[in-house]
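What follows is a single chain, given as structure tokens, in the form predicted on its own.
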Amino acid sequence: MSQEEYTMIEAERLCKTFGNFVAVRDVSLRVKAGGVLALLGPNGAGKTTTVRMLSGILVPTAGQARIAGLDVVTHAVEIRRRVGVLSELPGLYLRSTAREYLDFFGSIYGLPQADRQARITELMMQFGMSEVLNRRLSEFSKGMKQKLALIRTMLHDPEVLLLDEPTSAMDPQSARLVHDALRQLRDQHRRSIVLCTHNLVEAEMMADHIAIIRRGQIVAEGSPSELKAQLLGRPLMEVRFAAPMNGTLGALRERLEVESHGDTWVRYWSNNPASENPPLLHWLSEQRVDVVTLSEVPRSLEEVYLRVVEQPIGQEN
């Protein structure tokens, strides 16, 4: 098996019960080395409880999780050593530098001095934080300790990433080089990721697979090209023309399911683009009709996700 292929984490019908509140009921869930879950959700939907199961840190009321083949409660120590997790409030201890709050860390991990000194270097100056290494922390922005807290996360190389909303506090710049060093861990070193984010851009952006968790449960998963077609719909198509129609609209009202127009462009409905789109083009050319563009019109994510959220109860699917 390739290491593509490989389930680097993976979760079997996870329960976590907090006396006869259900946080979490029966998730599941795969990610293969080098995939992107972005685990998206309300307020105490269960993403955070979720995530500290895959981490170890709750023992799940039933259901099974492993982290590179290990149980993630009888190898919980060795599992440590092979995650990072940033969770939403980090905790920093604000007495410190930067440099000593991570050489702390870094000797938790069990890196060597001299080891974790140069990654230290290394990822303070990939994040544009150089200049703050020997500043206490009780100076920084809410952007520089959440930059910090992720740097921590990152210091002994995990293969495995829990991040719980590691922009959120970020100006977009600081949110770019986030963005660029999980681009970099995804692709060139091949690590796993589950993003739990509010920020749908950035989990479409990011992720190859989006799973919705609604009070505690998984209510819609997929790429997010499937979760668009499942739950939006037919694709909507936009034809322009490099002039006015010239009395074609009648004419095209009879071959499309027009949803909108204006003089020079069309929206309409496509049941299937692949085959219908050809013979659109080649009847516009014999009419005479210029066409500038024919492409689909860009769905988001937000739309997905608020098709799921206020839908009621039950009627997810």
Second form
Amino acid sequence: MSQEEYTMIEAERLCKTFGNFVAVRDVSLRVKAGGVLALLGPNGAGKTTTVRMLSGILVPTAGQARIAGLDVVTHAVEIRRRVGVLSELPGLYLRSTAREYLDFFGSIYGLPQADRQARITELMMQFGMSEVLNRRLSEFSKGMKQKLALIRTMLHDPEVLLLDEPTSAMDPQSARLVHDALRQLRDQHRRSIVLCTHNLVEAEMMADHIAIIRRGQIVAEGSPSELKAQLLGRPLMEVRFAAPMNGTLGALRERLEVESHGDTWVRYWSNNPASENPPLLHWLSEQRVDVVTLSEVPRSLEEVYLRVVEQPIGQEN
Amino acid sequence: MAAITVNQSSVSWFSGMWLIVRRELRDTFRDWRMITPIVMLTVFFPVLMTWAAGVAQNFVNRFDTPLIAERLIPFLMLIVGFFPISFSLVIALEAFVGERERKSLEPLLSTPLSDGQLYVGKMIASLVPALLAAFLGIGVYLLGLFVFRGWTPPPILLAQVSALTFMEGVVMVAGAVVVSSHSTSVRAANLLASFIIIPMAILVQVEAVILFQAIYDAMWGIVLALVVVALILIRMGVRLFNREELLGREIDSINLRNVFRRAGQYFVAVAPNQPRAHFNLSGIYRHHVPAALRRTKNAILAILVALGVSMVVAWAWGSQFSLPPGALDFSHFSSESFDSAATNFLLPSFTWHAVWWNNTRAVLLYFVTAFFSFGSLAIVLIMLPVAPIAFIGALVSNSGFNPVVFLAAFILPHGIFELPAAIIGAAAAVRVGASLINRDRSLTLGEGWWSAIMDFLKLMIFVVIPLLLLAAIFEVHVTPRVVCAVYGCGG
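Give me the form predicted in complex with its partner chain now, not the form predicted on its own.
Shown next: the complete complex, the earlier chain at its head.
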């Protein structure tokens, strides 16, 4: 099996209850090496509990999960060694300096002194924080604290990263640094990432697979385009012309399922853009109509998300 | 990125624990709110106590009562050690619940460190500064006394005070972990910490009395008791300080309605987490009571063992004595004799309701004492009336009478109801206290506690009280007749 096909994170019907409260119910997911799964959902949906189970912190009430083939219950310690977990809040020791803080965690993961220092310097530089290495964490801004927490997560070069809201407190520049770092981890180092986020743009940009979790259950999942197709229906296409259509609209209505139109544009539903659009362009060319653009009307992940989370329970699909 | 190859090696248990100790100590020593009072109590307070001891000594010498000063000096040594050691509680609350409140615990929980490493590391880190301060303070105090008064403590006293100071620190830190496990904020933990501070303050007063009475050997007894309490609290802390417990509890707020609803649910269900059962008396005796007894069986066993041991010891002790001649002469006995004998044992009168109320009150006392002793005092209390029976049995036997006949006449008629009732009541009470340290893993701590309380109530209402009622009626109306029938009452 190639590394790419190798499933790094695997969960089967994972459940977690606290007393009578069911936090996670029958969650199944799979992330291959180099894959990024975005876990979306409202607050209290069960994302954090899922991450805690995957990282060997909490024991599932039912179901199974494996990280790199290791069971999260029987190999919890080994899993915690191989996973990097970023919790929702940075949770730093404010009386320590950045170096002391990272050195402490590096020591826990058993990194030799020289490697530890080199790794700390390297990561601090990558995230533009080398100048504050010896500064007390109480002096750090919110975004800096979050970046430091992320550095802590990456310090021991884990095979799997479980990140809860990694960029929520960051300015756009810092967020871009983080996105770049995550892309590098994904593409060059084939690290697997689970990203819990409310930032839907981030999710769409980073993830190859998205799962929407609601009241402890996964209610929709797939690639961003699959989810859109699943939940928002057929793609809506828009063709724009160089000049007003005049008499062409009637003929177009016969060929297409027109949704709306203007003087120089038409929007239409397409069942299969790949097979329908080339003949359309060919026909327009024959009619001597100059086409400026033909594209799909962008539909955001936000629409998908809202459609799922606003639906009554049990009718998400 | 990641140009540097990262080589991980596993960290030994001790090294991992020691990393926690070092980090926690660094944090503590950087916090002026911790350091300032510790320094004050280490340096200034012992100097003040040295001066106070001198003033007191001069004062009492004027009245020719040097004994008071002699006894005061060891007590002040204890106080000089106790004040800084009380800071271990504050440091421990910061280390356990403070870290949880600041959300810095979760990154630690996601590392390969075990719950045990975290627990022990934090315990040691909480103890070290306070112990250092306490022993330094005692050192400063003793130095002052030596320099200005020429007084040196007897080595045994120094050992006792050191052991007490150390154990008080351990108990406070172990207690702080238990308190922390039930709170998610330092504020809530501080409120709960009064359950540690108040008993410790009472203990210091007891120690003061002992030191003023110069019963120094009793101090070892207190050390031993503190060791037992520390072991119980550590066991409880180890069970509570784990990832599941720490992350499963997110808020401190008490929902009274929910608490009482849950309690009511446990009362009307055969077992916790089972649906409410329809209330009918036969169902209570067919399902509820047997289920509650099954859950209480370990406590019943513990009580039977304790009673067995106490009876053997009491019998062995009683075998050394014999009754004076004529002590078992019942020729002048009458039913009034039972009445007067009973009123000597704190009963208002020898009536069935007085006997019943007295015995019911005793079982309720087991319940109350079990609350704050993890059940242990309930076991001690039930041994108190039972051991004398064995003692008297041995005396009777030594005096040439058949102890079986004696016990069968005096105890059996009502004891057949009273003893099972007392054992079941005490066992249910023991379970209430013990559920805090040895809980059912399928329930949360609070659920286990409520379940034990509800089982106590069920057993009390449907088993213990009716049995005690029968026992009281038999004790008043049947036992005297049996005694008279066996031994012959002349009066």
